[in-house]
Amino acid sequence: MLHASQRARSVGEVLQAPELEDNEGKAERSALRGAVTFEQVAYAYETDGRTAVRDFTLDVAPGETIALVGASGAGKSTVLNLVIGVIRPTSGRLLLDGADMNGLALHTYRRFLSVVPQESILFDGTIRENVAYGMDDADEETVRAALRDANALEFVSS
């Protein structure tokens, strides 16, 4: 099983790494609504073939803001993963702005995307690095803007 940090550290890697899929010939994304909506989605690992998610629907409006909770190995994780795009259901759909995330080609939908863990993890390198990872294109006002947001402003300018 993998650590909190080591998840963390492969869904960053994951975000930032457009060559994991097939992308070519598939629908890219230069904006999102936001609307995620599960049809029917099932996904069984292949390892094993033990069932995390079964028969899961939902609508997600945008903007809404939804919390998966339950025990340890219900499908929460598996879940995210289906969301980001690093599994595909093994049956069912899964939809983003009423698009099939099959047809979609992930690196540009996952610009769109933050991942907030349960337990917070900094990875090496700076206050700035860690704030703007994975926006490349993020300047002073923007780090200073999502600090602040984050009630963090106050306690890393002293």
Ligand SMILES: Nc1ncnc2c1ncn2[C@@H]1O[C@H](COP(=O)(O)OP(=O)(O)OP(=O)(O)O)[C@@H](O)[C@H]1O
Second form
Amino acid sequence: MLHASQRARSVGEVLQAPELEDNEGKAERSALRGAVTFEQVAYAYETDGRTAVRDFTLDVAPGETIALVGASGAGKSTVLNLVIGVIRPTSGRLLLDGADMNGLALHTYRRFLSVVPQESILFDGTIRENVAYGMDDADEETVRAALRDANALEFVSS
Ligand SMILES: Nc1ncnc2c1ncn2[C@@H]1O[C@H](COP(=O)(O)OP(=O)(O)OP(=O)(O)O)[C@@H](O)[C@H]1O
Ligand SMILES: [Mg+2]
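Cool, the form predicted alone is there; where's the form predicted in complex with this ligand?
Now the complete complex, all chains and molecules, led by this one.
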């Protein structure tokens, strides 16, 4: 059984941990434009081998907003999990700013990535620790700006 403090080592921490992925020799990113290109991407979960995503081709320009719409089980979350790099295409190519994501040190890419899950998680600890999760160097103003953006500054302040 997991101790509470171990359980709290969750999503953010796991995604940032370089030792979980083989990042050796892979390109580190210190900046990102945000162009995402799917080239005939397919993905099959190992459990049943059926393709959850098939022949998926999409060009997303930096700053562009995309909504994926489809029935439950259509593959929307699978596409998102490919974008954030928790799974890799079974076939086809996924490019970030024109470079194949397979050659990318994903923990450096994820510094530029924000994910708002359907079900949000509150960790033990202070509000500051929750807001600044994964950003060791967040200063007061960064935390306040994030709270303001989330419409939470007023009730947090009070
Ligand atoms: N971890 C998994 N292991 C095996 N199959 C999976 C896994 N996750 C999803 N699938 C299957 O892959 C297909 C696509 O699922 P996905 O979760 O991407 O759909 P979705 O469009 O996000 O659905 P929803 O609208 O319900 O969130 C479904 O057939 C689903 O059963
Ligand atoms: Mg989903």
